[in-house]
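Below, in structure tokens: the form predicted on its own, a single chain.
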Amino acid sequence: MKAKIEVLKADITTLEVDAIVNAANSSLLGGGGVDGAIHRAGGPAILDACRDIRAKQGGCSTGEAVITTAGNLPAQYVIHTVGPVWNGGDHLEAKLLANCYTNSLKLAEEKGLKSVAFPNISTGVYKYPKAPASAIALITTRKFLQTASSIESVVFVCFDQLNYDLYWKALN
């Protein structure tokens, strides 16, 4: 199955997808950008899941991603990754970015979730550059989707015009 990939101006907490994709912090509880945004639209719900993650393994690690319910979305579920901070390129932040994708992505096929929406990760207050970011994304994603089963279409939102010029750029 081939499986479509679309890039969107929008707010992500809007969509009507199986899964959106949260770029969270390590401790899982809400913060800045998309995260709290997403933590906002979605009610307390997702806070409490992601609680119960913390109570059961500490947090979510750098590049890994868990999975709760989307709350008051209107997708079904939230896959919480933790994107790395940029440090000049040379700390493994391509290796880490790339499995924010992979791990998010997996656990979408997991649950047998046709639809994921991903925002720009790790590119606000984790200053990854935007470019290198949105290549990264579209390399991960188009690989993993080679060998997916259930995934029939993967939407990269955007809430600002530069990051949906160089995906829209780097997709087409």
Ligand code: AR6
Contents of the next structure:
Amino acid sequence: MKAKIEVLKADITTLEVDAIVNAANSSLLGGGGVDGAIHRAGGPAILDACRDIRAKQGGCSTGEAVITTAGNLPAQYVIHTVGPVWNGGDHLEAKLLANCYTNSLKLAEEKGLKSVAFPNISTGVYKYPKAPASAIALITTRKFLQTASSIESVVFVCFDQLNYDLYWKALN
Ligand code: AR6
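Please give the corresponding structure for the form predicted in complex with this ligand, as opposed to the form predicted on its own shown earlier.
Let's see the whole complex now, leading with the same chain.
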């Protein structure tokens, strides 16, 4: 089955999807940007679950992903992934960013989830240039969906106009 890919301009914490993805940091203890918004809106259950994961595996490496409850959010789960900090482009940033999308989608498939919403990972505080980041997000997701079975819908949630325009153009 071919899953659909959509773009939305929205606050990701408001979406009623099976899982929203968080652009976290390797501590998993929260931060600013979308990470701060998710923890604020979802409440302490998310941080508790992140602390449990830290106790077991000591955080989350760049490009990897973990899954927790979504607490009070309308979504069921939060998938926390750690994007690369942009450092000029010669430090495996593209590969690591692609891994964020692939590993998040893998967790969603393992849980049998149908709908996943992504923010524009690494394009805020981590300064990844938005155009190449959007291309990586779309190419990696399309490739993954060719062999996915549970996922029916992926939404790219854009918070700023430039990201929205980039995704909209690529998808329309
Ligand atoms: N809904 C959707 N997208 C959002 C929201 C929201 N509520 N808020 C911000 N964005 P960033 P990063 C967009 O900085 O670059 C944190 O401190 C934002 O416009 O959240 O991966 C973490 O703890 C941008 O396009 O994440 C890490 O330390 C995108 O989300 C670090 O920032 C990502 O921006 C991660 O940096």
